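Listed next as structure tokens is one chain, alone, in the form predicted on its own.
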Amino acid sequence: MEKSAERIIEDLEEGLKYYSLLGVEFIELPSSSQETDYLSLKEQILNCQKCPLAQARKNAVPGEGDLETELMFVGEAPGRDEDIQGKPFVGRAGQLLTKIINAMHFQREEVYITNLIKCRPPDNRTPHADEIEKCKGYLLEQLEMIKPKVVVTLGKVASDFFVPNRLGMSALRGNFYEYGRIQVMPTFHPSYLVRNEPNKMLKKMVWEDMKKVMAFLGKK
């Protein structure tokens, strides 16, 4: 299993502490261009001031996960919990997403999770078109670095970015669409499932979508 950039940094720090205890004053470490580029992009996102959303945020939320993964999940924007913690999908919707990922025979650390918009819009409103325009470059860079085979878009806003159309989610979901070399699978946002928890059919539809993703990636 490939490690996330954050985990790699933690391991390197522990190793440096060990060598320091041994009295080693200098050690040359191998570098990874992908990891370097990713950390540079992360720093840009954390310090971004491109739009007014930066003024109200507590934390920008770049995303997290495996940089070598075949599977990426892209939501709309961070919510309150994500803004506080600086991590994607950590509230109730995030807990449900983690369960879905586990049911697909992945660990959360084995996929990459991010949002179209990296800062929380006020009151969790839908991102404005100009906010998406100013922020989309970060997602495009992440796609170029990670090169996933499949992107699961969570909700209408993220789905419309990859598959511009006038269809509602019920008509759009469940089918693969091409975005360059990437296969895109639109499905309902976990927060929508949480808000409509008594509706078991919605969860069934999402699971049918994920089974198609699993089949495409050779997961049984």
Ligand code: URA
The other form holds:
Amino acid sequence: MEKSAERIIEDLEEGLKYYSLLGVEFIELPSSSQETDYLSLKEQILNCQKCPLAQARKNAVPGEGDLETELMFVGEAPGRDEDIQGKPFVGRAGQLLTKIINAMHFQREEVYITNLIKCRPPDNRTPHADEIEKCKGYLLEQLEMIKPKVVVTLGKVASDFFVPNRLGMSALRGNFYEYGRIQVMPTFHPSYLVRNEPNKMLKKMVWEDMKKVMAFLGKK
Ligand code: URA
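Show the other one: the form predicted together with the named molecule, since we just had the form predicted on its own.
Now the full complex is given, and it begins with the chain already shown.
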């Protein structure tokens, strides 16, 4: 016969009293299967040897943030600072991305940030098609685990992965595109904004794009 909810709670209380009499102060619960799957994926990325970028890297950069988030940002590939620290978007472009996220009324920790490929290409060159091909499974697994409602793709390389197209970023940005159940919003890469600092129009356009994301998520 199945136990009633009251009976389960009574039994739990009994059990906890018993442990407390024994002097036990904490009981560590097993982590959720999402967390376990995520940790194992992270481990795979950190040890990945699927392509030659593994030889030159200091650290692979899996990504970071809230696994329950509705909002994910996907860049191109780790740069120098990210390779050193093992974290995504921590250099100058990353600082700007953090400002953008905060302007959207999110903390950086409340969203998930990652890249299309997880290791730094030499001299920050554009990732090769075969590197993207070998690495893309990791991003696909992250999308499957986190199930964001919106992915903001930063720059042409990440945008092309979700929305294969012949358009330049100026034409592509600012519109939502469907990727399965995910709404994808391509926008300019923060590095492009940093490189073109005097061009205030670019920042304005990114902000227009982010306002659409906020409206979609009902974020005030
Ligand atoms: N540029 C990217 O595309 N990703 C990073 O993590 C940093 C810079």
